[in-house]
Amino acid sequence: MPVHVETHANISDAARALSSARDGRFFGGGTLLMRALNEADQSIGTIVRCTDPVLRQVRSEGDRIAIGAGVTMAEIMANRDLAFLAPVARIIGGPAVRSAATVGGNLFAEPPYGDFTTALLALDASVRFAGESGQSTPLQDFLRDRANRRGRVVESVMVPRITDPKALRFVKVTRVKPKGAALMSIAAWLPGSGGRGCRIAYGNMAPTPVRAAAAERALEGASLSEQGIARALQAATEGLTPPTDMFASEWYRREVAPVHLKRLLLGQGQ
């Protein structure tokens, strides 16, 4: 089946084109989309591209930073204001992938990909769509209805400004280092002292990145010591149904999640 490609200079025009194409996909970096096309994915009939510079911008907005959806992992690593996200971007594939893979594309990545989105979820990020005039959608809500948002163009992702890179902790659990697909990823944002206000997110433990709400509640007010995090580790997978796939079983994911969460919270190997 032939694929129609449209290129627009304005993000508003691109958004209209994508919304009117029932078989359309937006082209960001193409690291996953081109694989689907090469595998003859029959659900894709139209590709919409956009060259609007707004997609490549990183700008300050008060106490938050707006990261354009077209910003690549390599650009994240090179941006001083985004130093707290550089370790996460660094584990996304190899140099060739990082030079193409975009923040917006990662939002739609299916397991075993989407590690960067896991970190964004821990950071309480929000998503801004083209034409929303400053309004944004919490990332958690976006992920809950992600399948129905492919017809909209993401303009940027909003994250809090973090001056201490150690406040965001991240681990990618893989059998093939350093570039293997993750069987699990864990991100923890520790904005306060101890576990106060801690946010924990898992990747590849559900169809989309997901919060570890029970572990967060158990950690509230606790110290980041072995004794203080004990209840959080017991609740590490409470309320979750990890998948069984070619990378790991549900049982294995439940067994290793507390181990890696413990190391992350104690800052071991960070």
The other form holds:
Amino acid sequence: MPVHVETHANISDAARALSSARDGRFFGGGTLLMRALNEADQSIGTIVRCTDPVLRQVRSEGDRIAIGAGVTMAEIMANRDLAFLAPVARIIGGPAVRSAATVGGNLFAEPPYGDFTTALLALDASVRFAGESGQSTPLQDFLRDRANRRGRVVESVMVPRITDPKALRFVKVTRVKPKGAALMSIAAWLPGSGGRGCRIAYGNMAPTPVRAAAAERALEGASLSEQGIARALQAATEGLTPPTDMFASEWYRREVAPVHLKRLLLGQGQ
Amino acid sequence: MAKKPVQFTLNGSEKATFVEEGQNLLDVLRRGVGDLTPKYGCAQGTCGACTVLIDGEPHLSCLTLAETVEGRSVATVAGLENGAALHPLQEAFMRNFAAQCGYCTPGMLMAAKALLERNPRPTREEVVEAISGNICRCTGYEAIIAAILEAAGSGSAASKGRG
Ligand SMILES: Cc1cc2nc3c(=O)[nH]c(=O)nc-3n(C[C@H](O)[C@H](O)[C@H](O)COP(=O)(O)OP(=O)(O)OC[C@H]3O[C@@H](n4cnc5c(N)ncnc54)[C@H](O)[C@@H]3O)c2cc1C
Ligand code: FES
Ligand code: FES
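The form predicted together with the partner chain is what I need now, so please give it after the form predicted alone.
Now the full complex is given, and it begins with the chain already shown.
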């Protein structure tokens, strides 16, 4: 079945085209979609592209920053206002992947991918669809129902403005160096002193990035010392059923999650 | 299948061709305009043999939707040499035995060119990062890293080449 590609200059036109297209997919940077097309994936009927500059913008909105869904990982790394996200963007593929891979595409990336989204989840990010001006959907809600969101164009992702780059910590755990797919990634946002208000998210521990709710609760009010984080480490995978796949078994993921979480929280070299 | 006209610059010269909907740039470069220097390794984004520069940035041509290069400038290894003279990166690859079977070499050269254009004096770590998306099954990488560092040391590798 031949694929049909249409390009729109305006995001509202692109959103309309996507919602009415037969087996439509929105085109971000194409690093995942082109793979599918190269394999003659029959589930894709129409590709909707959009050249609207709004998708490439990074804008301040009060104490938040709106990152256009079409912003690439290379652009994140070059943007001073997003310095706190640069270490996350840097671990996504090699340079030739990063000059195409977008923030919007990462939101939909299936395991073993989605590392950037894991960091966004720890940051309590929210997702704005095309046509929504003021409102946005919490990323956690978006991810819960991700499969059903494909018919809508994501315009931007809202993140808090973070001036202390150390407040966001991130690790991608891989077995292949220097670059390999993550068997797990962990992001921790530590906005207050110690563990107060901390947010922890895992990638590749479930079908989409997930929050480590039990560990977060255990860290509330705790100090970031070996003793302070002990309970959080015990609860590291509570409530989760990590997958067994070609990268690691469920058992292995459960075993190593507290080890990596500990290093991350104590700021020990990964 | 519907065909679309696309115009772009390849190594400094204008190209006009027709692409199929959904066709990747690697296929168009090799079959459409006859530049066989970017290699087909996987069509999955994993090997890096198809790396080209688009407006100076490294891209995997197998994952690039061909029609998106409309009006842009594409550079491949075919544009590196200048008449009989090889590009300083190619010279350094030769001197360091950085190519054995040679299949990864075009991708390595373009990844290295992208690096040196932005960062003419990279550290070893920066070189390793620059080629981290390129797989070589022959050399063990050391010779390639040495070649890129040597070309950087010569100071003339960044700006040479067309396109
Ligand atoms: C060699 C290689 C290495 C990689 N390494 C990593 C890695 O380390 N970590 C990682 O997380 N990922 C990795 N990836 C996967 C991928 O490159 C990234 O996840 C990237 O961010 C996907 O973005 P994209 O713009 O290329 O997506 P696309 O391929 O354009 O799209 C992916 C999906 O998202 C949808 N989509 C895209 N944008 C929007 C939007 N604005 N609105 C609605 N839907 C949209 C598409 O319809 C499609 O279903 C790698 C890929 C390759 C090829
Ligand atoms: S052919 Fe493009 S990365 Fe392998
Ligand atoms: S020289 Fe053979 S793959 Fe690199």
